[in-house]
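Here we start with a single chain on its own, the form predicted alone, put down as structure tokens.
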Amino acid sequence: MGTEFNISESKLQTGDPKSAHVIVCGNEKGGSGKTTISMHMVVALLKTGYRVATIDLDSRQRSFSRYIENRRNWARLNRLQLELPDHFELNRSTRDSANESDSEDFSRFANILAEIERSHDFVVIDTPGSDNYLMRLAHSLADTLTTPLNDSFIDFDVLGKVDAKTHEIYDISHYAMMVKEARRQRRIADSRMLDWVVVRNRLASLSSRNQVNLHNSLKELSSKLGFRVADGISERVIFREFFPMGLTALDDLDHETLGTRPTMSHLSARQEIRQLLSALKLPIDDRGKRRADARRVWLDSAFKPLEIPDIFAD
């Protein structure tokens, strides 16, 4: 049945009802805004007073880790009080054997999650823009899954295949099938469905025929796959400008914090983020926090990596 994972029983005991709500930001296509959305969720939760831990699973790009590092450095250089999460990076195993590599990745991930899920209210996980074992594992453990999607049929292709003439969906794509399998894993763990929200990013200010067609296709696919659709962030330069400073639209946007005077674009960006966070409907009480018991049971009994053929099967 594969290699048994050596996870400390003391870290996976099931007697503690408190657990963190796990938020995963995932999409197999890069450049969709995963890190930007993740960071804004983190800062929003921190500013509300929640204890937040973050995990970066993209050991190659490290965009999430760099964003947090930039925030820490900017706060120190400018003597600012900026909220920071407890951050963890997970470097992928370099073992030659795929089974041994997955086993090692599993152990590292499980131990990080076991360490933080009872001491924090939320865990936010940013995933790489490619399919790998850790990405699939994170999706199967999510309570809330956010999938940022650029507002185009190029990005929609990771969810479904669309007829060029009728715009009807004739097939489900690879990433959507992976999420379907992740939901199956969650049902095994605690008989619940993870809350999947597809976030439309880089929205154009003016409506177009393409936007209407895309909206209709998303609506059709959401009814088939059971996800919700939320409007995300527009194509604003300031979101890219925030990254080197580690700032977000939710921070105090004054001259002291920004190093320049805020503009109307800053205020508009803040409103967009607030609307998105409201649409995500993240739990802010004890609902959903008792799910960790089932997650720990699932982790403790997972003696082998998820099998790729099963994930891509109907």
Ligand SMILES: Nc1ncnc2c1ncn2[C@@H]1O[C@H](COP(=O)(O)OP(=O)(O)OP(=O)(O)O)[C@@H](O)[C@H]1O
The other form holds:
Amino acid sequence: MGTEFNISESKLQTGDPKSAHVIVCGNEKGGSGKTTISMHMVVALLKTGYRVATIDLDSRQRSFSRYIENRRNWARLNRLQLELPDHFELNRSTRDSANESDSEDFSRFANILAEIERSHDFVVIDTPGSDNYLMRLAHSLADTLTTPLNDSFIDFDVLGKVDAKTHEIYDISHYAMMVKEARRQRRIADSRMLDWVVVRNRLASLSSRNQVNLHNSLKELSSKLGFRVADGISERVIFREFFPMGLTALDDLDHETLGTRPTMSHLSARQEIRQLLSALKLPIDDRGKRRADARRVWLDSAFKPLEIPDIFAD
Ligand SMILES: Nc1ncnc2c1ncn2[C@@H]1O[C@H](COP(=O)(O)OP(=O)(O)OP(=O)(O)O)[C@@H](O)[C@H]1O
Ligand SMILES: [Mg+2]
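And the form predicted together with the ligand, for comparison with the form predicted alone?
What follows is the whole complex; the chain from before opens it.
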């Protein structure tokens, strides 16, 4: 188990023009817990005193945006002081040509990042459970990528293919290849590695053979793909109950805030989320500024035409 998320250690010094650290929550598998975990990361960071901006790239479902709207409404209705991020939604371009629409998506995204990266410490980006240009772009800009994974080999399959008998991994799947490519592009731009953390979600309370097999396969895949595995989040009804109120396990656990009596499950969930935040090892020093500078260079160069050496000319 990880250590507690350390509040005093993680305060940024005020007045320092550091740039935002980009956390992307992604997994091509739908329903793995991206929005739920994004919202918990956001509230954890806000409660620690960080300035947090959020971007919803899932323009069809808008669950992240809805979660934040619900939080605002719940606070107003009950006269509560609930922390809120500065939120942005990015609707995908509807241009006919793929090139034009990618280019428009790119400049909208770059504009939002330019607007927030100096004024915020963290940007948390929630992505859809499907592959598209914006989702890939977000992955290539991530400093930390959090991938929630349900405790099932169906969900594991988006990362790697597992032999039914030996449980050995014999192939890398589409999403994992996409992250590999995002990493490669990032390395070319600023020679940095994105920190990829897979979070097991909806863990059953009783250990099973499936859990053990999955743990072993993840361990094998983590060394092949270069991700870390964080301690998991258990399956808890309260995670499903939080959404309409926009609450998280990190909010005050009293009747006034929750509208009901807190339970042991609230306390355990809070503990797990704190351990997750600690496991993410988010940066708190000058590296943040250097990363953002490199990101700007990458954004500036990404849509420039390739320079073709003379030997390829007609
Ligand atoms: N640890 C958990 N325990 C119980 N329910 C959970 C847990 N994590 C997520 N859920 C529930 O699972 C469902 C899917 O979660 P969520 O919407 O966060 O996933 P997602 O990856 O964002 O989905 P999508 O790909 O559709 O955007 C939701 O109903 C959510 O409340
Ligand atoms: Mg979602």
